[in-house]
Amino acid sequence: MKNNKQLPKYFYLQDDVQWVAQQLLGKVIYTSINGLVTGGIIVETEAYNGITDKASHAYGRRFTERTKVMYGEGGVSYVYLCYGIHYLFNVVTGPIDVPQAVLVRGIEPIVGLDYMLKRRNMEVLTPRLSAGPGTLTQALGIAGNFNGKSLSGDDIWIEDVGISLDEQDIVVSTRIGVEYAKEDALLPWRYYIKGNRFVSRK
């Protein structure tokens, strides 16, 4: 482990992804490439819960290529390349066998600010760097290889800092993006902290 900070294998290991969901808000996440540290408070999450959630990649028990990494225990990521052109960015939940998992959608930079914009081609700090699941991906230069890490491990982790908050500092929404899951299109498991200009936009 890289502190007493990170957070621990069986946060992971919880069967309720709302629940992870919300407790992620908050947590700061960190990317280290060939030395370079990023990394930013994730201030935006959706929960997809397996194989009963329409607008999960797992559901109906869909086991591919792409989906395997879910099948497994929870605490490590889960990225997946979004129409061709941005990797998104989720972290599995679970037990073994149940597909759980948590899509980052926006985070906070507070660290390696100068390597995120070059990223990004970016020269000053706007909700653009990292405001969205596949900007903050790009940000924090999270790629294909990514996919499969675990979040305990040396290139990714998360961590506990301390930050708190309480049920009225979080937003509760639906998902954005999932229409085709019809009434699950509807769940209120997207969650944001409150003023926050770093969460994402419609």
Contents of the next structure:
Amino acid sequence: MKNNKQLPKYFYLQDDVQWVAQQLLGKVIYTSINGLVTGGIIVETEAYNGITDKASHAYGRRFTERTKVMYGEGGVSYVYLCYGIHYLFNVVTGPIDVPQAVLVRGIEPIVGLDYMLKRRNMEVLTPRLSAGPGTLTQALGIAGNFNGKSLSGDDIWIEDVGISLDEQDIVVSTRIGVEYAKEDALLPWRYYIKGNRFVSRK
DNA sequence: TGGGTGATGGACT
DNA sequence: GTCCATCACCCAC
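Now that you have shown the form predicted alone, what about the form predicted in complex with the DNA?
Now the full complex is given, and it begins with the chain already shown.
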């Protein structure tokens, strides 16, 4: 499934996490698990801007077993367990020692729909399949074992399939669920494709 | 070593 | 709108 549409390494190494978060909209994320390929268009993202962002796990240069993967080079996954129940998937971005990440909050399923429905214990396709950061990981089969994996590998990867969006297709808003970050909760660092059904919420 | 908490989702009123 | 499952993580003690 490797091909020349995979995002190149330099895409992830860009230093501007808000820019990368917007550029990831319209790209397609795939997983391949035991030979089963599933994938969907990224329709909603949030930027987490490293050591100065109070909503980021790396705020204040916090370096722990959990956060260390964000201090490596961009182009790998950061997966963590939230509320003891849900795995959330992030794209690590930026150069080494710059702990930025983009949270993926919604995908529009396009490949392996039957497998994704099965993983979600659903019969028919509705946005509940993969609108939301904890549901899309379940649909794609992403769990803790995906933490730190290369996004240019055979298990998980991201492609540019030629979907182009201009500014008027993208809605910018504040991030979800980060009230604890006080004034940083007001930063406009959430991005989603206007009108898409698989956005977690308006 | 203990306890509060969280980048959520689903069920229910 | 409300409630809460469920547990790794983190930091204060």
